[in-house]
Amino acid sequence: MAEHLHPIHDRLVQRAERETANGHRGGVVWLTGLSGSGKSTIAAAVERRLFEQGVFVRVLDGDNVRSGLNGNLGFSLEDRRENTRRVAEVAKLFAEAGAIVLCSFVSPTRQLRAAVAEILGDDYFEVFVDTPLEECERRDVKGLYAKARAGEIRDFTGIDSPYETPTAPFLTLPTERLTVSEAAGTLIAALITPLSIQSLSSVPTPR
């Protein structure tokens, strides 16, 4: 830390106070998987259902981050690393404020995800959205996979850039066997105890 920076932690509302007021712990749920695997869709469904139960929750995903905070970054490995680092640091601030943060990012390598885990520590919950490449291509409404196979997009994960499957995630969601509602419910149920979500007496009913 630079010598001229002086954190004011002793004058801030403490994290424990925020979490008590919110009725749950802060934490970062990091959804990783191929493009088109369903990460953002599941995150949005979880956010809606938790929000309706009074939970302090926020989604961060590639589209809303790269259109602003990380608008200067591309998709090279170096830029992916910096994109991931910035997101993790922002998510950490949210978690320290007592929020549950749903981060939806490909984050294709174990090294990238290990760097996130190092930043977030005990607040990190890695969720593997397990969807086969063929299914991701079938779902691809933006046509990104077709462009990647045609050479119009370089360094596209799953085509000419590798995706490394998580070895020990907090949770795996096999989306070929789960609807969006089922995946969202499964994730919420898994989070209730570790994040001490007191406002949920049961998993919200799928809408």
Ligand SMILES: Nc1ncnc2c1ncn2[C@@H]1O[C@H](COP(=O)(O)OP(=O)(O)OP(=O)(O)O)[C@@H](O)[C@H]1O
The other form holds:
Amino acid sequence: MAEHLHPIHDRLVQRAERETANGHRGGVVWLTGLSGSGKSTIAAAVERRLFEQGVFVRVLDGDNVRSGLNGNLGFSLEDRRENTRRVAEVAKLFAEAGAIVLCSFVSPTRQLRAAVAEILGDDYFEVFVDTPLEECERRDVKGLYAKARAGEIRDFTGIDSPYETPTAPFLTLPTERLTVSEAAGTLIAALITPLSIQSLSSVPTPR
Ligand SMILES: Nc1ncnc2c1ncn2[C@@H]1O[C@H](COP(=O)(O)OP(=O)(O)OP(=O)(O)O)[C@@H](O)[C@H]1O
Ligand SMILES: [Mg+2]
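Mind giving me the form predicted together with the named molecule, seeing as the form predicted alone was just shown?
Complete assembly follows, chain above in first position.
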């Protein structure tokens, strides 16, 4: 099918033009970690702070893609793979539009994350939200760990399905040793140089 598509690049606004206008590069921050590790919380805090600095930023989270774009997908291995692939492709479109995209998905296996990295290339920034299982289970924000322990949910990551720790993430955020604000600040500080975030260049590095 792809051979019938005709590129229209000449007439399009180029990525570099968008990035110059935005005052920063586009890129995709892929937050991975156990359920309850803090991916959505940190993504929301980072989005808020960057937005207030004039950055073109957008969170993609289970909540805003599962209901629409991926409404036809379930939680089988195949559907999880397809869910991840579609999110990565949408994130890529946003990044090409000059946005900083914050994606918070468990994405438990190296294979899943490698597929995302393959789609995103240089735009991929993997962030490991490093919270031990015991702490995630203690938080049990959604009550899912209790259900998984009771056998009401099968194949739950960390309980009866593995989480493979990232081997070489762009950044690791140990949330037991950081407040939400510190974790958000650490991530933003790490992004300033690689994403050339001009409006933030004068903001001091937290801690
Ligand atoms: N330093 C921290 N960073 C992030 N979250 C923290 C931190 N300390 C405590 N928390 C709490 O941990 C919980 C994390 O829940 P959150 O929904 O963000 O997890 P998640 O990784 O998005 O999970 P899921 O994969 O189920 O969506 C929140 O209640 C948050 O307030
Ligand atoms: Mg979440």
